[in-house]
Amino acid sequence: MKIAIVGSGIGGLASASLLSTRHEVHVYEKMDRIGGRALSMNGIPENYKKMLAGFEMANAFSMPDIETISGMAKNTKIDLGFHLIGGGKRGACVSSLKRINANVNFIGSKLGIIEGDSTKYPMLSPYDKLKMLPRIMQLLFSRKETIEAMKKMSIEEAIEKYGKGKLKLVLEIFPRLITTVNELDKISTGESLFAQRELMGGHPVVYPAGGLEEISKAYAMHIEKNGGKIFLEREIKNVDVEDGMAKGIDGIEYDAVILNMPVQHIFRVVKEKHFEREWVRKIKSLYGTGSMVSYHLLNHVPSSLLGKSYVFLEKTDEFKGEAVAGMIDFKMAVPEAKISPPGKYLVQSYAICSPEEAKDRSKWEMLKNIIDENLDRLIKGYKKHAEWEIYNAIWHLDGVAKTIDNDKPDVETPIKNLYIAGDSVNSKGIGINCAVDSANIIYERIESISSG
């Protein structure tokens, strides 16, 4: 089959590389490098509130002004967004990663806490985990089914019927950091348990050496190992559709299309009137997470923290769910990361609020300060130390949120061979592990297609 992906985000990728190996593969993509909203930059580029703008963020605040920053950030690698990946070894984008043998080298950490002015690392102590073993094994490795059935139970509900000790915390904080939504009445159960059986392994958390870009150019160097094609700075305006099946792109003949990008946004590139207007409504309907991200370059940080990564939650009634999760991360900050220039430590942190909130400007200073608060109590009197500070608001960071009342959509569509790849849809994982599980369900149905 001759497919086109349109957008070359991670779910974009992922499905080529697979795809490539058996057919004729070409991805699309109109920005002039790969990667979608999972990109790394040496530096800020001199367009960057511009690149921001496109994938609706924007720069709260920075310390010097971006223009200086960017002049003094040239030896340093920073993403786009924060983005660690959950589960480690057992995750969609690890495996997948070392199914086609790519040499990317992963950063793996436990987790600890903040809790007011104390710190614990890791966060649950062996006897923690062995006081919390019977309840945890029972939510973790239910039935396929039951998880299924629980996909409308809150997390709200949850903790009224399982949350005793530890494990009430463990269910206050972790779901919030994996959906990236604070509300716990809207939070899915079941498909927190599903992210969660990642997470059980002895790194929860990883991140690749060189920034998240090298997951895009292994991927890339495997799509163009097996004879696809990516053609950067090219910008598709329409998907050709003929009697409910997608036929091509701006006229251009394909058998297959796959879309990598925010589900919200398709009708951008297919007209509404392919549809029925039930499904158009419902994918207009879906929201997507919000956050504000922070990367601090200090001239020193106590050995102790290098490699690390700290959750914190903030009860405020100033935010939905009456708090605000999230995390400072130092596994950025190490040598081996390949991310600070030497002597320096690049530490990116998040904290979580809604896509609403990510967009009120009165909400960016308190954002910017619980974070700060949480930085300085790991690190007291931080700021002496930092060479320039960026805190940027996204009000789009996952595609869809996997909450109770926001069902994601199947890869497939209403349009027959017209498919979506990336976090939006109805697969496995939060982020990262999302989009490359997406990749293997389309693989998989089009396999089925060419060889039926």
Ligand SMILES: Cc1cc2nc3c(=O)[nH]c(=O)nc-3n(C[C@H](O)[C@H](O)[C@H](O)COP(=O)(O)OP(=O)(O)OC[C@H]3O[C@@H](n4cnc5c(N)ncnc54)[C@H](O)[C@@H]3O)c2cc1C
Given for the second form:
Amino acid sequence: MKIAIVGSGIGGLASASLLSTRHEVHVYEKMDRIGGRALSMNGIPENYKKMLAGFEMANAFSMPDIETISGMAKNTKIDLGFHLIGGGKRGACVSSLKRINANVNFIGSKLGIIEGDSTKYPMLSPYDKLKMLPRIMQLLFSRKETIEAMKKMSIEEAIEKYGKGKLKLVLEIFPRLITTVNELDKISTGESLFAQRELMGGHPVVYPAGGLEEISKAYAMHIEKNGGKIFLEREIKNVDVEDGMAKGIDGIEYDAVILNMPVQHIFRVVKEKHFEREWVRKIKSLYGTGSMVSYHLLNHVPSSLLGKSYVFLEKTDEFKGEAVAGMIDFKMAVPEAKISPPGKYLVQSYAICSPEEAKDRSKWEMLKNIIDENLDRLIKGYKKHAEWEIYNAIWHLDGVAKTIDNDKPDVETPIKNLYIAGDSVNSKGIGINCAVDSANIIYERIESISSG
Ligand SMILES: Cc1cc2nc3c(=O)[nH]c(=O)nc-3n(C[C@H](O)[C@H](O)[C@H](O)COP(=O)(O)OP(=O)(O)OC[C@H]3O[C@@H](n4cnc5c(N)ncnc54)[C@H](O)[C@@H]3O)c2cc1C
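So that was the form predicted alone. Now I'd like the form predicted together with this ligand, please.
Okay, now the whole complex, with that chain kicking things off.
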């Protein structure tokens, strides 16, 4: 089959990489680089603020101003914002790269916790896990009907039923961090237990040495090795649809078209009239997630923190869900990560909020203060070691939040031969893992068609 993939985000590239082994694939990317939301930059580009706006982000604060940082950060590699991949080696992303023998080195860590003025690393001791395990096993290996029911059960309900001792704290923090949603009454117990099972492993979170772009580069290399093509700076304007079937893009014929962009944006390239009104309404009602993400370039980090990751939970009435969960990560700071300039340490963090809160300037200062206070608990007086700091608000972090009220669409659209890849669709995991798993599902569906 001849297949067009619109967008070179992780979902588009993972789809093209899998399909390139058996089909002719062409990837079209409107930007001058691959990776979508998982891109990496050498320092701060001139068009930084415009680029952020394109990803539904805004620079909330910077110390000093962005133009000055741009001159200082030339040999620092940064992504669009905080990124860690959940599930370590068991997650969809790491396993898919292993299958194509990609040369990507993942740095992993356990998770520590900041609680008041004290910190604990790792957050869960082997004894804690042993004590919680029977309860988690009971929930995970329940009968199929129970699992289905758990998908519709909120974490708030699960805490009432099962949340005792350490398990209560785990259920209060991890589901929020995994879904980037603070409202426990909206998070699905089934979905977060699935993701949590992966977090229980040796390295629950990983980051690729050399920056997130290493993942996209590995897929791109595999696509091109198999004869697939990637066209940059090629914005696709229209998917050609005839008799309920996708025929190609912008007048070029294809047997199948895969759209890789937040699902709410697909009507920019496919006319609404081709879908049932109800489907359009449903897709437009889906919402993503939000956060404040920050980078801190420090000239000193205690060696005891290097390579580790810490979570925090701030109870506050100022935000939906009456809490702000977040994370501060020091894996980018180790020399093996090849991100920070020699003798400097890039630290990344995020504090979760709703998309509306991320757009609300009156919340920015509060989110910044939450991040700063928690970083200060880890490194007392850290500000005196900060060479520069950037805080960005984002209101479309995940394509579609994995919440009970958001019914994520299938990879197959109502239009024949038109698929959706990325983190917006109903596949396993969150964020990058969800995008990679969407590619696995598309591959299976296309294979079953092409093999008759
Ligand atoms: C700041 C931030 C922090 C995040 N943190 C995490 C994290 O810690 N862990 C995690 O797992 N996930 C995280 N995510 C989410 C993660 O980045 C995404 O889930 C992941 O990158 C997958 O994206 P995608 O495949 O859906 O495609 P996208 O990244 O949305 O890519 C879509 C691509 O399509 C292109 N495109 C769109 N329209 C057209 C067109 N008409 N023609 C041609 N090209 C087009 C775009 O330019 C883009 O390159 C974060 C996201 C952000 C922004």
